[in-house]
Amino acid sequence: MKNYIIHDPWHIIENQFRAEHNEFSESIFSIGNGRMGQRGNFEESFSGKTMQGSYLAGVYYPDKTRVGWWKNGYPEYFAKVLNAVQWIGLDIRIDGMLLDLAQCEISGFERRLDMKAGVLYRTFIAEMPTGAVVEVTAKRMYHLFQSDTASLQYTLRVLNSDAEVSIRSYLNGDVVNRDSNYDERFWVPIAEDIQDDLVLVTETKKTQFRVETHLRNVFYVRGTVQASGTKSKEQCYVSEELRAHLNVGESIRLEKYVAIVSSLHHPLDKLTEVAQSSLAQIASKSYTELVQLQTDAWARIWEESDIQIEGDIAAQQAIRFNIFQLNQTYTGEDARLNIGPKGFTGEKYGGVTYWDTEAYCLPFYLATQAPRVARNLLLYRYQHLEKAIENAGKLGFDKGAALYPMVTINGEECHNEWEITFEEIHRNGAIAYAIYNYIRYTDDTAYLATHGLEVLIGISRFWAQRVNWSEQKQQYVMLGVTGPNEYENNVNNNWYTNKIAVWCLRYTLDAITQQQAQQEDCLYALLSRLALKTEECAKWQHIIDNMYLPEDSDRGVFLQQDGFLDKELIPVVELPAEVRPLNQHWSWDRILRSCYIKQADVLQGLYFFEHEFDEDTIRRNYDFYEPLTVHESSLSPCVHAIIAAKLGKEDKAYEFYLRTARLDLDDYNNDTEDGLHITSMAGTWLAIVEGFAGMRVRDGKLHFQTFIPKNWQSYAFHVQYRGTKLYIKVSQDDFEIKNLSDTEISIIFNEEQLLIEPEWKS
């Protein structure tokens, strides 16, 4: 763990130059506005550890696979979003010597991360080699209330003799991506313009994603505004350069302002345009204003999201970073994006989907954001539902059988790991629940008849083929398959797995069902292009009602998988401290049969689930699983909490909140240097509002049942509910509920149901 970023409840500060941090650092300053982002690499050149990295979200190049042993079905490349243009980037000399803060004695130095403004501050002050002392203060924003544009200010004044200074500002599109299979760049130089402002264009290989960055300088010497630098160009790279000679105490001062548009967004032909008429907007207005509109943006969203802790400081900072990350990672504005486990913070997993988003991700944006950000997640998967079909056909399903990818960002599967490709199936599942979770939330019903329904019945398909009959067990099986807890795999019969399945069949019998009495002529249509038939829905139902859901009876609880029981049962707590994380220490092999959990797996089932188990049976899952989890995964934390919350075991549910939440603040798992755990930052929202204050939905009704951590004096959040929008606030003795929204709502809040008029309190 590292335990060096001070607790502040607004900021994320870093008061020491640590060279060999510096990847993590970088990580955790990381800065987006959902349509791109970068991590918090520095502005001038720098020598020592770092990984540069700048991302526009859904520009990706298909890397083609590598593997030893290719294997019938694999995807034949991993899509990435890429490393694009590095437009952050000076060349500063002093007395022509190079700014490197690897070269260099450091002092004062600081990077903040300001939170409630969106906005990154950094200073320090360094001893040249050559003796000469610089203080430098930079900031940079990448513009929530304009998407395509982004911008810095960068000062230098020399402290302690005259220097000759020169600043070069430049666009460099010649980036390559660290996790490339082969070494390869994956851009191409198109043009490079200096007549006006700094224009550099590029394209993606095979994808052919054109990318256009305008760059305007503004230089500063003494306050005063300069005439432009001297310019120039060479392929993929355009600078502008300014030398000015500046007495002690003296200053220069560059603004640089950038807008970045894509064909993704824009056709070919207006990408110019658009470009320009971003950069002159931003560009018009002084970075102080610039600044005051990213804080205008920031306060619209904190109104929405914000929750409020008081007398835990370190908690406080911690939801305050997870939420800031995820709202400046994804907004909603397009239905062809969607949540990358990194984000905009590095490379790891490409910049592609994951289950995460619909099991971990999808509640926060229904409770903090208008209905359509959760919609647009929805559609993103319905839009990939003949992709998902395509899936299922090259691993030998046919009929309409659809498997979602593990790994997409165009709907195919890029992922080629056997185990997780070809067994990590429970993916289909997350999506099912999403479409259910979304409806039962918004009671937007009509959903399920436009676009749910058809990805439940291909879902549905996939199981039903899936599944075979064990002559036995006179029961089905799910032979060959991973769980969530990866630390196991090609299992038989994982318990979740198999749950999820026959949840899926039911939900997606229970919604023809509903279709039947709601829209009877809509639902014959459709049923009638996919050729489904009763007799399709009868094999259906028994599966459902044969399923085989591995249990000991003796213990009263469900098993993860058949043979779990043959292992050896050592609890976590008697591995030694330096044989943690184990996927850093120990062999896969001895991973692989060890009882050691990766993350929830029964546990996961049962929080998805929670209304089909009385307390007692998830008590006794829950006592005997979590003694075994390792929590590698950072999607493990949450959902312990939420069930120990749950369970009234209160100090256990706020070790893993507060694990959960500062799991990249402090560095739990030795890996934030890879880019930060983004998806499971929404598990850290979901800690508090489903754990502590123990938001359900049921029945139509939204219910609280809420505890508060010892330590804490109170917590707040709002959620909005089917046009309703909740302030809540949970004391050490009393509770306050405000409804900010026009109408009335019904609630059970601590078994109590009360009605909340607007603007009511208690």
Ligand code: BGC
Contents of the next structure:
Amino acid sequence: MKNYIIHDPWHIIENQFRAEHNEFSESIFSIGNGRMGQRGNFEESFSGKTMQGSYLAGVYYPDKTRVGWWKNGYPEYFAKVLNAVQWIGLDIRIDGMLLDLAQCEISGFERRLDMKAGVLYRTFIAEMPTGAVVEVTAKRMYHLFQSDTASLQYTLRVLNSDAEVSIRSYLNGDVVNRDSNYDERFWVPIAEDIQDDLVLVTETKKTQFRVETHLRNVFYVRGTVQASGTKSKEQCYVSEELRAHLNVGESIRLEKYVAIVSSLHHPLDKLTEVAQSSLAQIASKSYTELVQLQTDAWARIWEESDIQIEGDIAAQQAIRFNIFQLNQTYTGEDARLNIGPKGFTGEKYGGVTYWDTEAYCLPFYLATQAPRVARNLLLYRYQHLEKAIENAGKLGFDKGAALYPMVTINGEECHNEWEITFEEIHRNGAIAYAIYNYIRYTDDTAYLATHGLEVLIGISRFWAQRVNWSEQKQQYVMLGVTGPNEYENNVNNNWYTNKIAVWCLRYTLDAITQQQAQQEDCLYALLSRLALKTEECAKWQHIIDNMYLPEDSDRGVFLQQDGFLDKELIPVVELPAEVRPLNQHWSWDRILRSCYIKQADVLQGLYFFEHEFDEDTIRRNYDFYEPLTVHESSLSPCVHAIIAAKLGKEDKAYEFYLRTARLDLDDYNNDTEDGLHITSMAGTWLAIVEGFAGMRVRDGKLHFQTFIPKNWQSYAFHVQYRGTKLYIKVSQDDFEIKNLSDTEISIIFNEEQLLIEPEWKS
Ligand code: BGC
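Mind sharing the form predicted together with this ligand? What's above is the form predicted alone.
Up next: the whole complex, starting with the chain shown before.
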């Protein structure tokens, strides 16, 4: 746990240089623009603790899997979005000595992320071992207004004596991933050019993504633009150096503009042209103009997605930080991109896609962006359907059964833990649920006809083959799975997995019926292409009617899995603090035998299918499972917050909210240095909008059931819904609703039906 980020509503501020926590701060000060992003690394050389990381969305490498004992069906590789060209680098010498913060006395240090404008600032004063004292101010942006470009401005002033200063500004393509399985280098040098702008071309091994980076440096000495510096190149590295003699108080400034384009987005033979024109566009503007463009672009995002909290600056800062990170990770422009659990902020989880996207992130993008953004998230999976069928085939399923990967970038499974690859099949359910969620939210039923149904049929075929008939139970069962609670493996009849499987089958059959009424021709063409016959649907119905869903009738709870009650049910509060988190203190074997739940499992099902259960059932299950849950996945507390809010357990809901909201800023789990928990950030938004404000879609209508934490004066947010945009503000004794669109909307607000005219006020 750390507690040094200064509380401020719009800024993330660190006001002291803490070399020992630099990797934590690098994660916190990550910036990006959906297309690319970077950890908050320093521009100048740093010999202290650092994890260098600059990433380009979708540019990955299939790193050969490492396992002790190979088993059939293991994925061959773990895909990772690669650490890419280091474009911010500056070697700075003062009287010949390298400026390295680890070797200097540092004062006046401040790192500040302006979330409103999307600009990262840093200032410090460094006393060099030689006694020279310099002051640095730096700004950096990943442009939201032009997503293949970025820039920085770096100003250095000499404070106590005249000095010979040199700045070497470089592009370094010789970068590695810290988590590389075999210490491989993933990039191949292709070309370097220094004739005009500096150009570096590199290509990934195997996947052959070609990346061109074009850099223009503009140097100013004492405020005057200089002719270009001395350029040089070597393999995978280009640089330009400017030297100047500065008198006390004088400064040198560098503006560094880059365009980074890849063959993922442009034809190979157009890369140079695109990079040149992108670079020319940004370099023709002053830095002030660029900051303004960035501020305007972020203003448009904030207009849609900001949550305002009055009366609690820590909570305000946290929710904005979460929203900021989500928006800089995914902008929804390209259906081939997705949301890695750590976004562009670290290497863990490889920057690739998990069920997190569908289960947690989708509702955020649905409510805060145009439907196209959420639709692109669905299309990502639609495009991977063939691969999902192949994946299922590798595990022995056939006839069009689709098993989506637990971890993927290109549709292939690439996780190298067998329990997760083979058993954590509930991810298939979340992908189907996302289709349902998208359609009920947007009413885009056409999506079902054109894309959704085909995915649902593939998934249903998988479930129908994955269950088996138990003679003993005279019911269908599902054996050998891992549920969302990864602290149990190879269990039988995980309630959540069985439940979502049955739900998928039913939803698919309902969708077919619905399409019969609406798009008959289209439907029959699809069913005939997929050879889906009545008998197959009848089998699905039989499974729906006869699926075993374990429960304990005495306690009135669903059982996480067969045999759960055989465990010693000792509540988490009785565990000594020193053994937490369990995954860092107990053997895996001990964790598996224990009753402790890593993350919402039965409760995840109650959250998804809340409408099927009465409040008492939800309460009994919450009261039973919550005390056994250790929340060692960041995805857990938000689900508990939403359910606690629904049950009127307001203090608990608030406690869980805080746990997710400041998870990274305060480093609750001591792991922020690995990167930020981007996907759980969506859970923080959910905790407010679905938890505190109780937003639901039921029967085509938006419902709200609100409460407000005691220490807040108010909270307010916008949601988009089927062409309307609402502003909702909840205060201690009042509420305000505005309709910011031009059509009226009828909603249920705290059990009252309200017709909200455009710009209506309570
Ligand atoms: C969680 C998974 C999640 C993954 C990536 C794991 O710790 O248990 O549910 O998909 O992290 O966020």
